[in-house]
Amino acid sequence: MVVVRRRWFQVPWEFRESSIFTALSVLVGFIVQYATSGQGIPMFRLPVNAVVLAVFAALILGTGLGFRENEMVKWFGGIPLGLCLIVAISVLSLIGGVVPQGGLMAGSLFALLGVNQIFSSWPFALTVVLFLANLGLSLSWRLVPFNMKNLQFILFHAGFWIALSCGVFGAPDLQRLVVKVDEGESSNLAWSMENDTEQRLPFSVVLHDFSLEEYPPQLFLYDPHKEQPLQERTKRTTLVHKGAKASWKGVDVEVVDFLPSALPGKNGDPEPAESKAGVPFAKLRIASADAAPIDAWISTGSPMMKPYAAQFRELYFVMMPGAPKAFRSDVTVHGESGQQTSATLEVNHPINVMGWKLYQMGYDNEVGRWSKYSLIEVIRDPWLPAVYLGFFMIMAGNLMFFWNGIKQKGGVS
């Protein structure tokens, strides 16, 4: 029996020559990106984008139900190319998720070449658009004519379609802006984290309120003379409350008494006050096997008190504050045409006003809870509901995967 070998690119093509296209594909990906002075691809936004992807869409369905039959357009549908091109656009997804993005220097080959921004380069696009036709020219096949066996192969792969083009050809029109907004005052100017430009939004923050919970506050013995505070015996973190007892190599420490919130009154010792103005004060008291024990206060001081310590021989007991356990921001939001929404921004707990996510994001980090200004990340994206859409479209197309199965094995009758 003779064996004859299928030639190179003997119609019809398989896996060898799908390679090459593929890998040829991001060569000439890579060329333009080093032609264009590693400008990237051309960043389209509404409309153009949505019309771009509209005639791209019909483009693909024409082909594939106009050209069925045709060799070439049944090898660039088919499952070798497809599978190409999953393994080069997972191949430059990994080079971005290795390779700082946007770290690189400007005028290096690597920066020539886009590998520091290669979700925006020519290969990465180029790579992307050529799977999308592949994946569009496959699911046309399964459209028309209209069967409904074919149901769940619909729905997986045109859930993946939309949610991978929507998110490809959108990523131009995703906005992440920051707002600062002062305590009692608004602001609609926001600026952009990646190219520090302002931008006018067509709402105003009014900030009515900003607060911040801390976490207990913790005592340390500090040694200045190393710089460094030393550890504790049991060489875990001391939280201040009253009853709290610690050690450090033969000297004992027990907070006999805790204020959250007090400020020094007119003897000295300090007298509760509001939470807004006062700080934590802890009453220590402080013994070893060769001295008698004494009582002191200490407090974290804020940006308008110096701190309290208590000195023992060479050495400071000082209570630093706690880390941060929640901040909120009041606001009021207000738009041009007259609407007015009023809520209390958290840490993943945004609000949606007028297409837009507001988060609360920070805060003046070095005055901590009496910040007189709060940071405000907003964000829009017009084309989620899609990238949703296609989402829920592929959960679907699953859920019918595993029930065709259990039918199939006789666990539904």
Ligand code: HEM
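Not measured: the values here are computed from a predicted model. Residue numbers count along the first chain shown, from 1. What changes on going to the form predicted in complex with protoporphyrin IX containing FE (HEM):
When one rigid part turns against another between the two forms, the hinge among Lys245, Glu346, Leu174, Asp269 maps to Leu174.
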The other form holds:
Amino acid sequence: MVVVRRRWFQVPWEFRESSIFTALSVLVGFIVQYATSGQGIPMFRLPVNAVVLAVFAALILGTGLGFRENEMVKWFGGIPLGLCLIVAISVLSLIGGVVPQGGLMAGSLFALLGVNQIFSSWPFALTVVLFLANLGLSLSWRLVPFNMKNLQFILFHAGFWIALSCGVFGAPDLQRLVVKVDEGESSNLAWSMENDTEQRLPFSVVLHDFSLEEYPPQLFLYDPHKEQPLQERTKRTTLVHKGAKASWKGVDVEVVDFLPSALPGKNGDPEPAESKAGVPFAKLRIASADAAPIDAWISTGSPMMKPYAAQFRELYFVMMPGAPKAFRSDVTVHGESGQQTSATLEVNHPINVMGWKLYQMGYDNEVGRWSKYSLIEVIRDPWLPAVYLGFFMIMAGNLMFFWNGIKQKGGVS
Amino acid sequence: MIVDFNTAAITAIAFWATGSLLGLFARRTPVLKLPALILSFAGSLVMVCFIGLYWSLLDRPPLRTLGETRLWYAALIPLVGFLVEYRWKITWLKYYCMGLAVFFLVINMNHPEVFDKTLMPALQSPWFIPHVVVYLIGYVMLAASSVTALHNVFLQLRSKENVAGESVSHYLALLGFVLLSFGLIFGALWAKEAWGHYWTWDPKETWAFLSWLAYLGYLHAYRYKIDQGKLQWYLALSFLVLLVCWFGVNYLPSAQNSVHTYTNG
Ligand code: HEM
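The form predicted in complex with protoporphyrin IX containing FE (HEM) is what I want next, because the block you gave corresponds to the form predicted alone; please supply it.
Below, the chain from earlier opens the complete complex, with every other chain and molecule after it.
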């Protein structure tokens, strides 16, 4: 067989031309980034971004269908360029995956090149646009004329095209704000963490009650000379429950009694109390080979009450509150035109109100379950349905791919 | 703990070791084939039972920490090896798979602190299990794909014809890619519920995206009829990206502000 080597830039173009083109595009992106440093990419909001996206899509579809036989267009929608662009996106993402992202190094060369915010930099944006053009052209050829055989290809590629384009073009319309509400109060002021501004919401949130559940507390050994909990050495946290045992260097500890919620009684010993006010108490039996066992109550304490510790020789046994298990806010949302909704917000259980989504976000970390306020994140993303449509198309394509892949197994296609 | 991890791990390792040993002898003495298979299988069964018991003990699926995902990996990887032997009559893969499983169990035996009971609120979601299970199975497939590809590379270097091996690594990569795609999308849908946005370029997300791109690139190169032999190198090396995503992200400079690094250990 005679191997005919293609000359540079001889049609049809392949990997060499595609890699040069891709590398140049990324370079141009970095140059633009450097030249316009600090200004960022202009962000268009609805309806401008929707119009721009529609024009872009129409342009690609028109080019793909109108110039289907043109060698340049064929190259632009082909796999070699697609692969090179995938590599370019990978390299840029790799930078974003290694270099800490955030505005830390203002003024440095890194910041001027956008390396510390790569995903909103010019090189990344340019590559994504080229990627969309490439993907869109290849898609246009499979869409027209339509053939059921291409359904799997269409679901994958159109799904990805829709999700990526709507995610990117719709980003300026995404609003993420935080509302801080005190218990028993109402607020319609929201804080934007991105640009440090306050804005008024079209609704107000009333916080009736904030509550937090904890995991069982943990037992720690504390050596006052070392100023650090000794728990690190055994590397094992001991969750406190009745019957729990632990030992450190010949000292054995057993939890002989545990009250998840109690308050000190008259003689100092704890008595069970209702869960809103009480704190966990545990009775420890501490023993070692050369000393009689002693019993002592310990407790985590609260902002209103000092913790109890148990002393054994120069060591102290202390109990730390458990990690938060769940926290929730009972709220009522009042709209401007009188409508109202009551709900309980919890992590992983956001609610939809008047086109916004409300999330339980945080609370006063200093005091944990005694927090008097709740932080609620309110989010609006008008482009979400389009992005999700893309996701579901990809998943449908995936299912077909899975099925067909299994069916053809064994043979190399 | 009622079910002691070390006992379970050592039992499983013993089963795999004797199973493999018998398997090697079975080349000469075919009657040993069945007992070898049963013993190797029993090793995975022990791990599956351990995971089941541990799950009921914890009151939550043991899928939170890296240590816990290693348990699943240890139970599932050998099963892929057995499946490949059954379907494609390739016998050597299971030995690699059992070796890898032993490696994961030994890591866990040396780090008892990875077994912690608490589950933070953001992880308490119906998405948690599908997301992690899909990823785990995907990683198992891709690990097997890489091992097969590496084996193919060695055969190539000794100029041996090996079409069957290449199609195995290809199909494992293909199935793995499908599962990665599901995992990525499930993750995005979950993130929207838990953190308010489906994609934030968090380092963990970025690396998950990178590993997905690596296999996307592979599939297109394959479609473009790039030499299958060369692509074996690519498949063998792709797993490195997955490893960074899985273990390595916590150690990268970018991880200092990740929301997903609760899985220390
Ligand atoms: C860079 C842009 C892309 C281009 C130019 C492109 C082009 C192509 C082409 C021409 C094929 C061959 C189809 C065949 O031979 O039947 C293909 C297959 C495939 N592509 Fe893409 N693709 C791109 C991006 C993507 C993306 C982002 C995804 C994932 C969402 C994807 C997933 C697939 C899959 C799974 C196949 C194999 C399935 C099939 O053959 O139907 N591609 N692609």
